[in-house]
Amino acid sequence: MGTSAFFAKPETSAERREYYQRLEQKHAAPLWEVLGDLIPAQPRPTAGPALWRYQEMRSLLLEAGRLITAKEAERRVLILENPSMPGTSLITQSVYAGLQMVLPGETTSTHRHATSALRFVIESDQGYTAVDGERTTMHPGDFVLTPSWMYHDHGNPGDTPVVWLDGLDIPIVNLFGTSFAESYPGKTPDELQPVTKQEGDAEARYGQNLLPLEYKPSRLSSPVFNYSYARSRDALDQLYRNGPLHACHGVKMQYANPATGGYPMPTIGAFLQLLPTGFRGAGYRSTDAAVYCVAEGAGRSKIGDTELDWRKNDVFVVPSWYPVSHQAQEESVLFSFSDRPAQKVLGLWREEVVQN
């Protein structure tokens, strides 16, 4: 994906060495020898496509079972680390993105974080995640959110292991200098946040194209925070019946805040789409690079001069400014998260149709 630079690096000379050379004992620098880095004329991304393979994932995380409890470990999870950019712990510039499980009987810690957080549950048959005092049991398929700065934790009450897709914020937030964390107040570790509401509490409240009477949100995030997926599927299925297809994404929604219209969290959108058998996507870019996890189906995805192969459960990832077309062997769904809320509010983001 390079560019040629837009800005000409100028000519060099003996002199402008030995000066720049005095420069740099100032601790200055001539912009004009770094300006095409600096401001490239098209996005550079560091993140490369790449694909995980769940069925590998699951067994290197049921060893970690075996190897580390959720008590020491205060999070099971394996980083998904892009391959492009070894030591990051990162998937692409903006977003991170962890496979975590919590085994029969294992809960973890209370805690909060000024980064914002999302689930995509993969495997789940009782699992548990608590939000602000609230309990909702998470299937496959759903999509859960645990905003900034609020207390959670996960339990697994059921004799299955339960494994979700963790998306956070991690680089934007450490990009401002701004993380912070701390456990649950009073608690010791084993101990978890008391539950004070009913599950399907703020479903009833905020999910039902009603909202309690002259509601004014106190956060910027959304009120609900898991979102199931059997509904989200019903309504693709309907979509797709209404038609018609969007030539790149199929039947693509976006997971929205009830409250505002608006994005889930203020610095992570999330996407759900329908790809019908035997659909092949036109191809397009866009800003935002995306992290995608394969709830249903089987396909193909060609990105820039990659070609991934995808099954249900996989993970892949889509670089900024990539070219991208998506195929469909059966009829499948396609999760996806990115940083397009935080691009649009600064006025950053764009897509466009291109050949791929």
Given for the second form:
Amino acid sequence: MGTSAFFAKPETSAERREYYQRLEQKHAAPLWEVLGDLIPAQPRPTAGPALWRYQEMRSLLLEAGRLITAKEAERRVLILENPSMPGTSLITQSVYAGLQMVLPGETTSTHRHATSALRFVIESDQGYTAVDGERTTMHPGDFVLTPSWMYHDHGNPGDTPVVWLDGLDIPIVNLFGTSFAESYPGKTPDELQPVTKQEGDAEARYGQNLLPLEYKPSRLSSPVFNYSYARSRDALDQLYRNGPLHACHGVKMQYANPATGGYPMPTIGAFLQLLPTGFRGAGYRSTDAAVYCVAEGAGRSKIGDTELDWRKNDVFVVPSWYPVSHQAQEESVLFSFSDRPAQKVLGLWREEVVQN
Ligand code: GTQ
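Mind pulling up the form predicted in complex with 2,5-dihydroxybenzoic acid (GTQ) next to the form predicted on its own we just looked at?
Zooming out: every chain and molecule, the one shown earlier first.
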């Protein structure tokens, strides 16, 4: 990766070094010694390419299920920590990812935080998330939002474990020093937020190409909070048949806020793409590092010099500005999320087609 510094470092000398030491005592430092590292000529992500095999993670999650309840843990989550960023709890510099499991009969407490969260459902029969007084039943492949500062809790009334991928903008919120979190103020710690809306209300109100009369968005996030896999998958299938395929992305769509056409949440965007059997994508890179979850199929992605083989439910990460190309061994669907909306609103986002 591009490690070349645009700004060259000047020669040093005994006299300069002695001066730098005196600066240090005054909590000051010479910019010319660090400029190239502070302002690199191109992104130098601390994250590296990495993959987590679902089969392995699933058995570790089941072990966690024997060791701790969802209640005691608050959230029973295995953090996916980038191997190049030990100790950070992060999968990239700007987003966090984890695998969460809710066992049959469990509920989690109701809480809210400034950090925005998304869920991409991996296993669920009757699992649900409740957000701001409305429950939504989760099915594999569903993309579910938990926007900033909305009370949420999860439950599993079914007979099999529920597992999903969590994505949160934790490092962005902490970068700005803007983290707040609190439990639902119930009479007991176990009291959940009340369910005040019929399941499906948000979907009917905002998710059917219709909007309530005089509707004005009252929040920055999408009023739809479950984007069902069945519908997204159908769209990809039809668009594939209609063609053409994008040379890098296959058929790739972004999840949209139906009230604005913008991203579903202000800091996190999400995408779903279909790669037909035998697809060999061209190289591409963008400044938004992306976390992928394999919804269907099997294939291989080349990320910089690293080749990662993936299959259903595996999670992998493409760091900022690394060239990536995808190949599909069988018809595959990839979900991904990134901080693209935040980069775009700040005027920072870049992309290009590259050799890879
Ligand atoms: O489900 O509310 O992975 O609060 C990390 C923090 C999930 C959640 C995470 C959280 C949650």
